[in-house]
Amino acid sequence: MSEAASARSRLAADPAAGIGPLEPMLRAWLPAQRWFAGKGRTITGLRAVSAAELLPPGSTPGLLHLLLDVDGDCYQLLLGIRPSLPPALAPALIGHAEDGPYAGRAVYEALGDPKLAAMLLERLRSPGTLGPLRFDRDPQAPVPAGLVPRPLSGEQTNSSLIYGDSFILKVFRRVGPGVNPDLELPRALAAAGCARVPAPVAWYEAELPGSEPLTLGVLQPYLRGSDDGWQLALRRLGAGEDFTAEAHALGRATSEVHSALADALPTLALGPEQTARLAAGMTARLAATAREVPALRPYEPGLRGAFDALAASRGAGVRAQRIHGDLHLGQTLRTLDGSWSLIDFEGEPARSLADRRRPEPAVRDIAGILRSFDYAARSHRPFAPAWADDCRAAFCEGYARTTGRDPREDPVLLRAYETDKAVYEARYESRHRPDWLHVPMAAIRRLASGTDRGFGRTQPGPGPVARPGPGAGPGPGEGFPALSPHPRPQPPRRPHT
């Protein structure tokens, strides 16, 4: 055996033996990449979990798979070998390695290289096993032989990849153990015959020793041609064009698979327990922001009063259920025959895997909607305030097609999830994109004084109707990008990610 082959042995049998030659340029390579959560702090510790080579031995080019633990978090790595880098790949360089099993040679980012992502899609088409890494699929569910591969650029929790415009591989960065929501949720729902998610085909998971699967990426139809409910909103908007009607089946949409949800997996009743706990999270969450963003805390106390009158509700009635769990525009897609998809299951990256898996109230979905029709009107100029309200009405008319029931029939319980929302976004745009602050602070200030205008027209308010106040519009400068506008910036949309 050669001594690079024994090196490889040894890689196999102990990740951390082989790892530490890369170590130098992976801690360099790291933060730099969008996906990484340990932007602007010094990586303090790198450990490998688990290593598998899913080439044979001597191929060119190699694929190393890598499970890091950085300073606690579980990563996924899939690293390209090669003697050197053909210019097309120059830009995916990590490095080059000068000792260890892979001395002498270029190694770098594999995603964007089209025989390795080929390599990838095959063996998703071939279940089985390969070290550590279990690959499985829906025998239901054929997947074509050599497909072109291209890697959808602008990614940033995770990576994706599209093969001949049929398939989509979602590529989870930041992993952890149990199954992710990207994968149990859709196929959950494709069991119960709703056709509103797209199902999964495909996908693979990591099984470690003493701990429970890591889902690592699930391969799904892609929707070509579909319109992004961000990019297609913010087109009407420019156009002067009613977007109501669109809006209305999106809320049913969102009603069929919230129902769908509810009868596929267990759901529970909240008691006056639950409801406190639930109502105390958010005040714990509006402390620490106003801790944090300075123009909150003149309003602390009217949001707080929101928590406190959910706190108060004793959760007469409200059931909790798994849901989306980040449901805004930029998650729903309008198909070309005309329908509207949920896309992207995963849940707020920053939370917890048993977080974003536990039960809560579907009207949490609902107001990060709701939320998300207030940033597209203001995103125009001038403020359109009227076409997010009729947005907003006709979405939970929409939604109460299917479940007999209006949103804004609970509004303690509405208030209090737009308000937590609202609260969640100033942090964000507090740290990341402070000319967008205006945005979530309009809505805190309405939220604030208890008004009516943001639940639509049918729930009587203690005050005036909030008007925008210095500030809550757009500034000079302000050019209001088509961005996406939620605390977890996404690139401009496309069909399915």
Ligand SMILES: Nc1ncnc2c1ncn2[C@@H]1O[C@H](COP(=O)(O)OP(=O)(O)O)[C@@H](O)[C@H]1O
Second form
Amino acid sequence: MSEAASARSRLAADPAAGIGPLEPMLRAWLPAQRWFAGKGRTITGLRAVSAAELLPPGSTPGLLHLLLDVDGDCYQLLLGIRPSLPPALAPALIGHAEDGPYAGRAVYEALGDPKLAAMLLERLRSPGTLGPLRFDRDPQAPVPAGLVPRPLSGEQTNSSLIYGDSFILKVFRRVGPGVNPDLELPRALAAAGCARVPAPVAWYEAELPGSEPLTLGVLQPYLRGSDDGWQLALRRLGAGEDFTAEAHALGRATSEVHSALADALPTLALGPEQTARLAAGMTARLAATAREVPALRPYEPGLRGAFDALAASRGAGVRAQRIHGDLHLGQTLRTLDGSWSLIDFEGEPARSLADRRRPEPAVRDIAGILRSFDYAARSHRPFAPAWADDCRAAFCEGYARTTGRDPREDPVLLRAYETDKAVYEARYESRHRPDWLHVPMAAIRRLASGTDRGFGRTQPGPGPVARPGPGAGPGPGEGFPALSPHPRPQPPRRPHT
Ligand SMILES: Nc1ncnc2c1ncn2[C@@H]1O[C@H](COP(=O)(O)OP(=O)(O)O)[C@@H](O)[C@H]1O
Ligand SMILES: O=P(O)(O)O[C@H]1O[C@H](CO)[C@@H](O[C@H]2O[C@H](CO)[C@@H](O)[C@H](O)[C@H]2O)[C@H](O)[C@H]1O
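Let me have the form predicted together with the named molecule next, following on from the form predicted alone.
Full assembly next; the chain just shown is listed first.
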């Protein structure tokens, strides 16, 4: 056996030791990746959890699959290996290995190499195992060979490839034991016959000793020519056009998804204890955010009123179920035939997997979309409150059309979840887009003072629930920055921390 070949078999047998020679280049490269959550922190611990060559040893290019533990988080990497890189692949270079199984070779980001991206699709087309990896597919959904890959630009949390404008493969970056809801929920919905979510056609997982399988990637139909709901809403707003028909249809689509999830997966009735726990979680998040975001502090007592009211409601009649968990207009696609689809069921990536898989009231998703209409209206100059109010009302009416229950009939619950979301957004914006902080802060002022109508002209609103708190008026240092007075329509997307 050649020296390189025996180094390779050592790599598979003992990834942690075998990956050693690649460590310095990975330490330098990882923090620059948009999906890497540990940005700004020096990497202290880096260890390979598994390593598998996806192409026969000696192939050029080679394809190395790695799961890396980086300071306690597990990341998926696909590395290409070539003697040298053609100019077109230069931007994908990670470094040159000086030692070990790939000594003298260029190591690079494999998803940028069309040849390797095509190999990955081939693996997905033929189910089976390869080292720790297991490839699976829906036998009823054929995937043609030879589809030309291209990377999707501009996404954030993970990395995606589009094949022949027919399929999209999401490669999860930060992974953990247990099925990812972005595979689990779309599969459950497909099995239930719900067509509002693209159905997974193939997926792959890692099976590691003593651990539940880790979901690594999901292939699903690519909804060619579809419009992202956020961009579409901004365009309509910019053109002074109404969006209530779309908002209504989106409400229907969302309630169809919720109904299908409630039928397919366990639900539970919330009692006083669970409701108090939910409210306590929201209150704790508020307190933590107020410590981090000074602008929020004057409103904390007023906002807490929404959560106290939720606890006092004792859960009356509310059911918890599996939900999307991170729903906003950017997670909706309007397809060429004018219908709405929901995507990206991962939930808030910053939460633990166990937390993301826990049933919650569906109103959490509803609040997410309602907040999005407010965001869109505030991205417009002049601020278009009536546009947002009308969309919010139309969405709720559309939602009620399928479920028979209008979310506004549960004003205490709705207000608590909207408040929780606005608090989350204040933290997100202060961390990632300080120029946008004034958007959630405007909602926070209204929610804290109990003056939040928010449901415009078509239906009466739920009326105030939260107690007006001290500091309900605009507080000091609250946003409205002089240099960038209103949000950019194309947000820079960052990983959640
Ligand atoms: N099935 C699909 N059809 C068309 N476009 C899609 C599809 N799934 C995702 N996209 C596009 O890819 C982007 C990123 O997808 P998303 O699931 O949100 O990934 P991430 O978890 O990396 O944020 C979406 O904003 C959307 O524009
Ligand atoms: O990247 P994710 O989709 O997981 O979500 C994060 O980033 C969103 C911004 O891209 C952020 O959404 C907020 O801004 C949107 C406009 O850019 C707006 O439509 C949403 O309603 C608002 O929450 C989201 O909160 C954050 O988790």
